[in-house]
Structures are given as C-alpha cells and as structure tokens.
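Presented as structure tokens, the chain that follows is alone, the form predicted alone.
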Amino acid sequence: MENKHTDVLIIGTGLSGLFAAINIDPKYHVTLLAKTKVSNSNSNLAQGGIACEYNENKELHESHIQDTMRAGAYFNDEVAVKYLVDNAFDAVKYLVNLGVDFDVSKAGDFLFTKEGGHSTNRILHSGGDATGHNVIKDLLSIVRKRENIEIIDNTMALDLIKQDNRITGCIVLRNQASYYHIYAKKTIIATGGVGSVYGSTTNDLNATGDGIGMAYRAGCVFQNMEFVQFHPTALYSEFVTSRQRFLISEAVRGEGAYLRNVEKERFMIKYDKERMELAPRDIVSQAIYREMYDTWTDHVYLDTKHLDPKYLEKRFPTIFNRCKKEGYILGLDLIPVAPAEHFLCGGIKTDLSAKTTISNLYAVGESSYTGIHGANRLASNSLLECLVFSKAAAKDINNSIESIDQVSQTAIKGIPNYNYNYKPIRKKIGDYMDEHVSIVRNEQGLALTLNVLTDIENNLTKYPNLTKYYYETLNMASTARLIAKAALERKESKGCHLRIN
C-alpha cells in the first residue's frame, strides 16, 4: 500500500483521541488510528463519570484542587492541577454543547455523584454507570460527520518516524497485512492504558502500553511510572480465565455501599477513620490487600444490602445486570470483589499543552504524565484530564501547524514475518508483575522482575517480527520494565507505591 500524508495523526480513538480530533481546526486533515474497532477503548468502559465543578465558584474549584492534591499524596504538580480544574467547566460545557447527554433530575438539572477522595458531589454521569460508553458513542457520531477527519480502523501504529529529532508520523500495519508510513506535521499519542502487562486488569485488553513503547523507542522522557493504581472493587470470580475483570464503580460506595472482609466485618475504620469506604483508591486497595492477607483469602465483599435494590438497578443498570448474570443481586447479596490493575498515574512527560520532549509529538490521556495525578489518581479525574489536555493539544496544534513544512519521506525498512506465538511471554510478564510489582512491593522481587523483563525485552528486540502480536508484546515488555525500574528506584512508600523494604 502507498504511504499516506495527513496534517494531524492521532493514534487512539478513546475520549482523548476523539476530543482532540474534534478540536482541531476543520481546515486541517486529521487521521485517527484505531488498533482494532474504533469503539474498543478504556474510555468506552468508564463507568463513574467526569469530575467537574460545573460552575464559576472559586471555593468549589479550590476544593477540587485540594482533593486532587490530597489523593495524589501531594506529589502532584499543583500548577497542572490548577490548570485542570480551571479549564474543566469550559471543556465539559463544550462537550454538552456538542450534544453529549448527562443524567439530569426531573427539573432538568445535572445529577452529580460522589466518589472516593471527593469532598463534594461533583461527578457528572450518563446512563447511570455507562458514562464512557455514552460519551464515546456521541463523539464518534460527531467525528464521522466531520469531512476533515478520517478514521482508519484495524491498524496498529508500530513505531514513530523520527527525523532530525522531530516526529514526522508513524509506521503502521493494517489488517495484519499492509505495512506503510503515515506522514504527519503533528502526531498525538492517545493510546490509553497498560492493563495487559498485569495478570488481571479492569482495562480493555487492547491496552498493551503501545504508546509508552513507541515513545520509549523514540527517546521520550518518562515520569512517575511506578505509580500504578489498582481499582479496589473489581468483580471477583474464581472461574474467570480472562485477564479482564469487570469493574464495580466507586460510585456504588459513593451511594453508600460498605466493604466487609470474609468474616463479614467492616474494616475501613482501621485504615481511614474519616473517609472510610470513600478514601482514595490507594488506601482502599492497600486495606483490602491487608484484609485478604490477614484472612487467608483472595477477595472481600461489597455490601449493598442496606440499600434499595430498585434504586440500585436504576442508578447502576450495567453493574446490576452483570452482577445478576454472575448470580448476585445488588441490594440483596454480598458481592465478592478484589483489586485489579486500573490506571497508570505516570507516563510520557508532557507540558500543559500536552507537548512531549520531542518536537511535533503530543501525548494525551492515560499514556501521558501531565503532573495531575501525583502518586495516586483522584476518581473520575481521568476523563476530565482527557478533555482538558486534548483541547490544549488541539489549540497548540492549531496555532503552530502552519509553520511546519510537509515532511519528507523515508525508506520503509523491511521486517521479516513469522507466525510466532507470544502467549507464554505475555503470561510470564503478567505473572511477574502480579507477584512483585503489584499493590505491595519489595526490593528483592522488584530487582528479580527487572532482570527478567530486561531479558525478555532484549530478546524481543533482537528478533523483530512484522505482526501486531509481536509489537504488542514488545510494548508490554518495555512498559513493564519501565514500571519495575521506577518502582525499584523509589525506596519510600507513596500513594499507589507501597514498599515493605
């Protein structure tokens, strides 16, 4: 297939990729790449909502800033947090003006809920617990009507093209067959999370750290990779064989659910007397880990028995139906839950315009490190981060793209193609990450894992293979190694990173 040229190349079709595309001036051609289906993304799975003080109230804005800082163990970049909160109202208002629907009361006012670490009800939601799905569906319908935006699905970005220390596009593989270059004046990485490097995750299984791997090979700077957030309440089942776990939103605890150990005792009072079940995720996940350790089990319970089943079914239709399918009724039964990998708080270092350390390359969403999350992300700040920083990236691109000449082509490098099976390597990565780079970490386990991952990455690099599965596995190995290395280097416990020696 012939090489392609575009003005702006966006790798990823989650919330940050789609919102960036919509905010690019329509006079520029935008190409959106989806590795599989356009709708497959972590954004599509997001249940809770979007944290936003939908007002001009300075006190409430300051409260959102302080909640974010406190949840992040004050390891956040306060300037970035202030930028996020100050721009939240405008970004979400633009989303609403585009026609995206959020849940409203009978009087027509937005309904706001509360999640862990928040001091007020400030989380907008849609379809009860289907916020991500509904927002993505609405944005996709808008994107498809824009004549300047082209979507290419089933196409994996393999590597960034770098010329004279600037990024000029990427090398792609379409439908496991067509191998070509897409040249762009500006490139945005919006590839999402890294969940597949762990044995169990709430992420879409397409989240194999592709943006992290590509940016690493291109020479980008990374920051805070050790801070991996585990969601406290993924639905537990001993019979599940998939890496992917079903998430039970923190908003269920926001509506009053309790956590109990297998002895049926509430336990959060021992770990955070003030906020109990609504403590930030790092505290709750570590508390559950401790309770599972102390009671020799692999799960705890989410208790909604004191809440009205009819209300829960209306408020959380997706969760209610999935639990029912598994044999549990919200409001009547104890729901078994356990922590699972959920979100990378670190990533590719960017500034407030989402620019990376390499010219003409931007990173938005979970693959980026903006400084907002610090050592632990505040619930529902992730979708907000996607909106605010995608808008900032688009604004910077609109203001600077005219100064860039059309990029020159480079020769396509031949890569052999083998039908290799990478499943055993992926399993090994997940097993080591689960055992040694999970909620609790120690020096010996981290050092061992780093050695194993370095060997895996070196061996994969030695034997390139022109398949999607090879590049995914290479990205997983690189991402896992960056996490393990950062975790080994940070001796003190902070936020999501708990070191016991």
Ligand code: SIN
Contents of the next structure:
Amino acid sequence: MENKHTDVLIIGTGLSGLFAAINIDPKYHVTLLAKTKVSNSNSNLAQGGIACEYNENKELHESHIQDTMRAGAYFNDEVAVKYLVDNAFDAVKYLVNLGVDFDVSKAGDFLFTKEGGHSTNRILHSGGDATGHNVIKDLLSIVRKRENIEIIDNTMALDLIKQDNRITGCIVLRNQASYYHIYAKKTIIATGGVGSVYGSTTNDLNATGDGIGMAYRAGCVFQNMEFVQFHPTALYSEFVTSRQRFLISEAVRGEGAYLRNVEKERFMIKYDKERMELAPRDIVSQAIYREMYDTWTDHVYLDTKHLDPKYLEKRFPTIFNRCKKEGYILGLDLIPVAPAEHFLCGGIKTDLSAKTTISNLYAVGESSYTGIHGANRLASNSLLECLVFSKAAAKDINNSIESIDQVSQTAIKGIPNYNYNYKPIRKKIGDYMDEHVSIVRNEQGLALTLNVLTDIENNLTKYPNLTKYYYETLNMASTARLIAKAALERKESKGCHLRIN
Ligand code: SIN
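Given the form predicted alone above, produce the structure of the same protein in the form predicted in complex with ligand SIN.
Following is the full complex, with the preceding chain placed first.
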C-alpha cells in the first residue's frame, strides 16, 4: 500500500475524534482512522448524558465548577475546570445546531437529569439512556457528508512518526495486511479508554489503551495515571463470560434508585449521609467494595421497586430491555450489580488547546489528561470534555496549520510477522490489575504487579510482531504499567485511588 498524506490525522472515531473533525476548517483534508468499525467506541455506549449549565451567564456556572472540584477531591486543575464549564454552553449549542436531539418536555424545554456528585439537575440526555449512541449516529452522518473528511476503517495506528522532535503522522496496519505511513501536519490522538487492561470493564473491549501506548513510545508526558474510576453499578451475573459488563447508568439512581447489600439493607448512610446513593462514584464504589467484603459476596443490589416500572421503561429503554433479557424487570426486581472499570481520569498531559508535550501532537477525550477530572471524574463530564477540548484542538489547528510545511517521508521499518497467541498475556495483565490495582490497593500488591508488567512489556518490546494483536497487547502492557507505577508512587489515598498501606 502507498503512503498517504493528509493535513490532519485523527486517530479514533468516538465523540472527541468526530467532533474535532467537524470543527476543522473544511479547506483542510482530514483523515479519520478507526481501528475496527467506525461506530465502535466508548462514546457510543455512553448512557447518562452530557453535564452542562446550559446558559451563557458565567455566574450560574459556579456550582458545576464546585461539584467537579469536590468530586475530584480538589485535585483538579481549577483553571481547566473553569474553561470546561464556561465553554460548555457554546459546545453543546453547536451540537444542537448540528441537529443532535436531546430529550425535551412536552413544552419543548430540555429535560435535565442528575447523577452522583451533582448538586442540581444539569445533565442533558438523548433517547432516555442512549445519549452516546444518538450523538455518535448524528455526527457520523455529518462527517460522512463532508468532502474534506476521509474515513478509513479497520486500520490500526501502530506508532507515531517522530521527526526532529515533532510528530508527522503515524504508521498503520490496514485489515491486518497492508502496512504503510500516513503523514500529517497535525495529529490528534482520540483513542478513548483503557478498559481492556482490567478483567471487567464497562468499556468497549477495543479500548486497549492504544493512544496511551503510542504516546508513551513517542515520549509524551503523562499525569494522574493512578486515578482509574470504577463505575459502581455494572450489571452482575455469575455466569457472564465476557469481560465487558453492561452499564446501569447512574441516572437510574438519579431518578431515585437505592443500593442494598445482599442482606437487603440500604448502606450508603454509613458512607455519605448527605448524598447517599448520589455521592460521587469513588465513594459509592468503595462503599460497595466494603459491603461485598463484609457480606462475603461479589455483588450488591440496585433497588427500583419503589419506582414506577412504566416510567422506568420509558426513561431507560436500553437498560430496561437488557435487564429484562437477563430476567429482571426494572421497578419489580432487585438488580444485581457490582463495580467495574469505567474511566481513566489521567492520561497524556495536554494544555487547554489539547496540545501534548510534543509538537504537532494533540490528545482529546479519555486518553488525555486536561486536568479537569482531578482524582475522580464527576459523572457525565466526560462527553462534555470531548466536546470542549476537541473544539479547542480544532481551533488551535485551524490557526496554526498554515505555518507547517508538507512533511517529508521516512523509511518504512521492516517488522517481522509471525503467528503468536497473545491471549494468555492479556489474561495475566487483567488478572494482576484486578487483584492489585483495582478499587483497593496496597504497597506489596502494587510492587509485585509493577514487576510483572515491566517484564511483560520488556519481553513484548524485544519481539515485535506486525499484527494488531501484538500492538494491542503491547499498548495494554504499557498502559497497565503506567497505572501501576503511578499507583505505587502515590502513597496517600485520594479520590478513586484508595491505599490501605
Ligand atoms: C452513567 O451513565 O452512569 C455513566 C456516565 C458517565 O460515565 O459519566
């Protein structure tokens, strides 16, 4: 396959990748890269919604800023949080103007819901609990009509190309067969989350930390990698074989659901008297962990029995139908749930324009660290982060791309290709991360895991293999090692990083 040239290369087709592409000036050629199908992404699975104070009056933004800081254990970058909240209205309005529908009342006013850590109802949603799916569907149809945007699916970005300390594109593998370079004046990493490094996650299983791995090999700076958020209520089943767990949105608790332990006792009063089931996620997940430990079980229950099943079916159609398939009726049955890995609060360090520490490379969405989440992300701030920082990246690119000359080609490195089964290595990574780098952590477990992961990563690096599975496994090993290392170094508990010694 021939090498390609583009102006802007965007790696990933979740909300941040698509929104960045739409915001790039149409006079520039954009290449959007999807590892598998274009519609596969964590954004597509997002249920809750988009947190937004939908007004221009900055005085009214203060409570969203304070809720974000409090949920993040005040470990957030306050300037970044203010930037996020103050730019929310513009970013969401732009989305609405593009034709994205959010749920409205009979009178036509937006319906706002509440999730953990929010002091007020400020979360916009679409299709009840299909926010991510609906937003992605609408943006994809816009992107597909834009003549300046080329979408390449089933193509994995293997490594960034670095010349004279700046990024000039990436090396890709298409359909597990053609290997070539895509040169770009500007490159954006929008590869999403890291869920696959754990044994159970709410993420799409394609989330193997690819952007993190690539950026690490290119020499980017990382921050806050120890802060991995576990969602408190993934649907639990004893018989589940997939590592992907179905998410039951926090918005169900926002609409009044309770948590009960296996003795059927409500327990949140012991952990957060004021906010109860609507405390931020770190507090609720840690409380569930404690209850499961004390009752010798691996799940608790979500109780919606005091709520109207008809309303729940209308408000949460995706969740209602999935639970029904598993034999539970929302509003009638207790739903078994347990925490599962959900979101990486740290990542590739960026500034307010989403620029990384390497020239011409940007990072947006979950792979980035913008400073807004602190030690624990406030619910439904992630889709908002995708919008605000992708828009900022596109603005910076539109303003600076003209000053960059067409990049020159580099030699294509020969990489061996052989048959190798990476499944046992992936399982080992997941097992160690679950056991020692999960909700509760200790020095001995973290040190042991760091040693194991360092060995895995070193061995993989020694024996390169030109396959998607090799690069995914290498990215998983590097991502997991960065998390374990940061977790070992941070001795005190903070937000979703709970150290018992
Ligand atoms: C949820 O709907 O509970 C997840 C939303 C989020 O992760 O912000």
